[in-house]
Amino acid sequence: MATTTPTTRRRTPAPPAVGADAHFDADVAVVGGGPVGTLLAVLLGRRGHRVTIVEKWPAFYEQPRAITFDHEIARILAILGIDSDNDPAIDYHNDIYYWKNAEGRTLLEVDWASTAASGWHTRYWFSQPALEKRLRGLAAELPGVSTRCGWQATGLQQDDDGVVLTGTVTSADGTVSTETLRAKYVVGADGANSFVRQALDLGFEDHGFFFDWLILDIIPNEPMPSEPTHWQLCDPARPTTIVPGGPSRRRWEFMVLPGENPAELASTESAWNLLEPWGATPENSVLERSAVYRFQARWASAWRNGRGLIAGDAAHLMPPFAGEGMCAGLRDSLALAWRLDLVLSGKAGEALLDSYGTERAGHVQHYINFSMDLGKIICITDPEEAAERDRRMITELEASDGTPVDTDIATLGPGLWIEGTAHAGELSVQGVVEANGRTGRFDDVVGRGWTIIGRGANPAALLTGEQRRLLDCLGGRCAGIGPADDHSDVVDVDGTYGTWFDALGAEFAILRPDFYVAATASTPEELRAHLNTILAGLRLPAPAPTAAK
């Protein structure tokens, strides 16, 4: 089992709780009403927990920011009933992501065309305002979830039982007042300048990667040439990214060159001048947004201090070249939600929360480093250096077998998974299966949550009685998967699981609620041993004592 480094707790004394049944306004207070905070609130609210979201702005921002997510996020959104393949606010394109030089020669081909191992398309494009509105609507349907806008957090204190959050509240008539909110836990999903991160005294490590880019979002009024669908122009005269911006939208990203004034470059006149060579004009398009962003690479050195935690941009910032910034934040939400659910339900000890930070930090650092590596290639403005890059990449491409590059490899940091077992700490596959009178993706047909799958026979009979009790306490399940003529519980319709088990050299896999593999095993003995290790890490409750007769 990968080890977890303990988190040092620094607690500022709070007003003492009154008795064991001290009042709580919420189980969890979430600071920040963006997609990361709202997804966390919805996931917890659906498990019956009370969540209050506080958002400092009086109204939600209605312009685009993030525009893309990957197959793993499609899998997470499906928990909420959002079907990324058929949603009007989400789009996908069966096309390669091309990198081209100034002469139009291809330098690199990245596979954004196929269906990923998790059962969804590799890459999706969306409208963030539309997605956020959908998430807020789901939150509004939950009686235990509330959202307070115009509520700016200004103070945070915690004791052994909970957290007191203090904020200034601006009403519709402009009146400003001070309020306090007491919760069992607080999560800061409040962006790069996170108040919660600073209040918890969590360090933020800067990796010295800074580039300013102009982001232009347009809505075409008529069909516009878009071949290839998404590509990167590696031109030292002006590195440029051209991608979809969600249904009926396009985005251009232009690097701000040394000596240029970012504010002048972002002016409406300058924006249209940059877009004109691409066929976008005021006559055929609407300029939805023009803004300069500084691409950065930073991550928090710790993600938890006592009853306070951070997620999303509060915990990490990455350049957008891999399209993984918001994705990382939504992964944080799911990873934190299932842990907080177990802790709040009394099914796991509070120490389980430490593995949230160690796991997510290791995972997100992979994507930040990967994004920086891409940026160092893309953001070259010296012609000689660019020419050398082009020669090298063209030679490498010509020497390859023509298969587009698959960049989807990332492993969790140390935490609740068993290192050394095949595929542990990585995202599990998902195939089409048949069970319970239905045919579809595994998550929809068999279910989500803690799951033990085995090749062929159901592995439940191989577990001890205590293991079955604890798995039931988790709301987990067991399932045997095999071909139609194998009489398994679940029919492996497209052969995904048979192929996967062959590649693993394993017969069993323990899957977590966030779709990551906790462990794999080749024998029943290994399965039982690995499951004991995982269950011990969760610190589940002992069985109730039997009453004396």
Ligand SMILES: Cc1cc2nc3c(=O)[nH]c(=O)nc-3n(C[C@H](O)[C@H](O)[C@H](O)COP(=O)(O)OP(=O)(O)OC[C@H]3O[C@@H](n4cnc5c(N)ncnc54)[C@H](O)[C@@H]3O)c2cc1C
Given for the second form:
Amino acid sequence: MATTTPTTRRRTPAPPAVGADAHFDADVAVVGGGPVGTLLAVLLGRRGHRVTIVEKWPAFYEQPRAITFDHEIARILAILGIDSDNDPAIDYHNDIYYWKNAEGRTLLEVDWASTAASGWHTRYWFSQPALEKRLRGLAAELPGVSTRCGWQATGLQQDDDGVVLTGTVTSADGTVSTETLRAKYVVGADGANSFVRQALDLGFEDHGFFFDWLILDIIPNEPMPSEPTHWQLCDPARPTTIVPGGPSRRRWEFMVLPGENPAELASTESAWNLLEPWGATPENSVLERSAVYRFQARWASAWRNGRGLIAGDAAHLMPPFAGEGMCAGLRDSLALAWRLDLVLSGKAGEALLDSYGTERAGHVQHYINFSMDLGKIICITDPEEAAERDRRMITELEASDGTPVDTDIATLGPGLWIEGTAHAGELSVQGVVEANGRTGRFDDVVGRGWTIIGRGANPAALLTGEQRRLLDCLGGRCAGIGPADDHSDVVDVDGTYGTWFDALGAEFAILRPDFYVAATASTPEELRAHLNTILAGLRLPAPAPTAAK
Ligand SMILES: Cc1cc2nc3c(=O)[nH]c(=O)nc-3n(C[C@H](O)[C@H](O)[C@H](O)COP(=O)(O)OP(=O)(O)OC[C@H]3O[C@@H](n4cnc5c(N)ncnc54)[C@H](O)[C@@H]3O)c2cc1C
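After the form predicted on its own, can we look at the form predicted together with the ligand?
Following is the full complex, with the preceding chain placed first.
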């Protein structure tokens, strides 16, 4: 029996053997009711799977943390019907993200003003508790999803059939008891100090980045416009971040300087002293939160052990300079949801779960390194080093063509995509299309999930009968995209796909349920060969034998 070792030393009753009883309380037990665990539960619940979320806090955790997400997350939230462009709880600002030195000279301009290739604005602003509540509400609507609050996972055992989770349960009247929960799989979305990660014996590599920052969230009594909207003050005397905090909120982040006492800096009096030069005072604002966080850079060396997996902060931590920590976790949720859906419904072999960790690890390491690189520039407190940095960055900015830089593109680690085909392993573009009398974003009009697109004619006719059967089994589709006069079934209204195919030098693309490109191809033969490789990687079942006459 492959057993994982609980880290707790408490005495708990011996859990029942997993395989002894065919009964499962849930298909998937998710440990942690944060954004990552809850999104995963909603995605699986919508596919008809039974999910139990266990969350150690009896009451909802109201404190703001993440405040910004990127275009890819807007695309993911749209699966749930959340429209980040028009949602009252989500903001966007058509403005550049500036980095300035202590004298106010611009060091860097980051393009947060334009629409990203995935069809959504580059950056959105929100309050994490508001989003979490929204996700919990969506989970509560699903008959197969239940959330157990006050349930702290303390033990985990697994065998070939499933897992048994043991928990310390605190009821509303304060009574403490021990319960067990049986599920086919367990996912640890239980944050930085993940119990599940430790119980599964998955290492957590430390990349040695430690800086303490004071985070101040305020709710102004009146609108408090900032010019620029979001910017970084690279002042060695006090590196500072000034950003929106979602609708009706602002955030300041102040670096804790060497020798300062973090607790003293976070006191209410000190917080208002720091905010006063910025025009925020107790008279015009409410201080919602003052807390010092230690920014770290860590990732798990493996993301799966048997029937146990990890996601979100349990699998990776990064300093928030790129605003990508939760984003990475929500990508994990989607990457895991479509795989678990296929495995649980018997459409794919369990080995498919291995590519979850290899792909996500490679992708998240890119963002962790990127965030650390930003931090190394921002967290300079030595005046001479800062002056040298400023000279270098100003020279680079003056030598540039004036176009604000775009944050670079991350590629999946090795997994279910074909290396060497253009754009494979990267997020697919999304344009405005028209089909069946509807005009809008591709995902809404054509659909989400496995999709094979071709320039012009629908590529379905180019596939073998077996490939069409397997695509059907996946709930996938084919679509031909072209200009209005091309008689394609999908009209490329804003020309996104024509431009994309030109840039790729390809005629076909195989898109996955997480919007990543599995492969591109320039001939029908290539398309069929690449599709066979992808389908083999999924290990879809063979057709049922036809009864002998
Ligand atoms: C100051 C700050 C600013 C940030 N800004 C951004 C940003 O702008 N953009 C961005 O993308 N990210 C940002 N992040 C990161 C983001 O907040 C996290 O990545 C995100 O909260 C991770 O979500 P999660 O669901 O993985 O984990 P968490 O939010 O930590 O949730 C884990 C849950 O598991 C529960 N739990 C833990 N152990 C157990 C157990 N044994 N049993 C049951 N339940 C358990 C916890 O109570 C918790 O509710 C920021 C973080 C900080 C600290």
